[in-house]
Amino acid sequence: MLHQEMKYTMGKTLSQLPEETKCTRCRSQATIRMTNHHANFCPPCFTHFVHSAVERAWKKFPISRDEPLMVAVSGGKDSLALWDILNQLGHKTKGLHINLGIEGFSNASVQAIERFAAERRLPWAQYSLEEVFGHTIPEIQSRTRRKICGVCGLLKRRFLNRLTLMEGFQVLSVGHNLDDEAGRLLGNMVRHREQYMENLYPYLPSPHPRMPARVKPLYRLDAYEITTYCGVRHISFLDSKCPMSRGATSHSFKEALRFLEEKMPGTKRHFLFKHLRGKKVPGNGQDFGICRECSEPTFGDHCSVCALRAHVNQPRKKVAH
């Protein structure tokens, strides 16, 4: 059984800057220092800065502003900040959460989402992994030797896609921030995964009628900026890591970039934006087949979800005593 103290927070406490420190934008008293941008902001101007970053990101998305957006929400800072920003900017949204069945952690995630949605009167839908797949993440971990973070990521991607369409939406918005995208880029470069680097872009078009387009509106904002935004906007989020994510390699790559960022501010932003500069929207001309089990698009006879389900459902071998 997994036990972890669940923590909720409203983000960064605003900096106690000297009284003579003025907001770069409006020249009033500044309370937020932005070292990476050589700027200081008051709370209203910082909110404008965040919203402007998302507006700039939206220019890369060939999607109408009137298109309804499904927002993947986990209860953490990124997804709740994203949902709040999109709502503030006038987008029509609905939250979508997949309950992974992780003791303590999953219930705490749901509570954070419920509180956020109720305060802002925003609609959302919840599905359990046990309901849509047949097993919770802890059950899957006990039945397979595969790294559970990879398995969890696979299932969340596939079911977020399927449930988005089932809910009547064509676009899924996810809360991947600058740190996430830069860390993913570094990992793919270190491992020479050129095929994944081609699809590392803030907008991914729908490659199949049964798969939604995917957008990452927060890719221009780093973790500090998003946490600070939650503090300014009084967004209470779950500030606890998944207890099953220990040893995830993605954390190591983000830590490496964080170290470089402390020595050379702006490293993460330059690293990611240099990769994206001049890059075109990934193509969607993939030749999909149909899964024999569930009729979802796949490249083989069986999709990855059905293959995993078959593996997990295999009878366990009895150990001779």
Ligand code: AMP
Contents of the next structure:
Amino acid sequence: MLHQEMKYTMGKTLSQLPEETKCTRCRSQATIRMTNHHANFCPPCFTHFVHSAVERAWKKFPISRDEPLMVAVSGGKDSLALWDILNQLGHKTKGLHINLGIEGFSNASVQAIERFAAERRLPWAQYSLEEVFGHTIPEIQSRTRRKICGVCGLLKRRFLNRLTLMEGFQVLSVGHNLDDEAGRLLGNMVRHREQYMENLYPYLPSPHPRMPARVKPLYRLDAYEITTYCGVRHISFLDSKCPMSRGATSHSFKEALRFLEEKMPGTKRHFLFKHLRGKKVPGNGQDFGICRECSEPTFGDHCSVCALRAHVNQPRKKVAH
Ligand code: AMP
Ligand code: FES
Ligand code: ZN
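Now that we've seen the form predicted on its own, could you pull up the form predicted in complex with adenosine monophosphate?
What follows is the whole complex; the chain from before opens it.
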């Protein structure tokens, strides 16, 4: 197991802008520079800017504002900011966390969520991967050669969906931001994965009665904006990457976009928004069967989660000495 120190942060400290720098919206003293938007903001106007970005995203979601929302929370900046914004905008929410059993990292994630929820008196539920799947992420890693991030993504998707419905919610909101979505688009383009590109949309309707609808209300905001929001709203989040995700290819695509963005500001935003413009909500007309083991919707007889469980549970071959 890799050991690393877990770090909590409260986002960006606001910059010392020259006194004559005025807020673009209200003309008071600005403390936040938004180079990408050619704007400067004071903290209340910055909060307004972030909330408007989410309101604008919501226009793409055919979901009533009264619909209760399950919020998938990891303890990182994106999901805690998302939870805060949705509450500020008056949505009824409940947090949902899956404890992956990663030494150090998982406890630190839970602590960040616990603190956030207690300070704001928000309800949340925690389940462990061990109780819902039978194994922790480190156990799975020691028993398979598959890339652990892909496996972890598959399990989080499945159990977040299932637990959302079990908790009585029909809509799951996740904290993917503009950088995540643009990075994913680039990755799918480079690998010519057209079928995945179809589903790269901030709203996915429920494709089956056993699956909730999924929304990504932060898709218009980048990591810098979200970290700044955490600073303005005093959100203390876990600022450490998962120790098992080192070398994940998704990091490389985001890194490539960061490089382009530095040379040509606005590239990342344009790249993603151009892709989404005019795109229709992905259809839900897939023909699902039912997994023989767990009764979850799947395309074959067995779903990929049950196949993974069978693989992980195989007796291990003795190593000859
Ligand atoms: P990631 O794939 O780690 O970038 O996370 C993307 C989003 O998935 C986060 O913003 C959360 O909404 C959700 N998420 C990630 N990990 C967890 C977890 N362990 N439990 C619940 N939700 C999670
Ligand atoms: Fe899934 Fe690290 S969060 S492998
Ligand atoms: Zn199954």
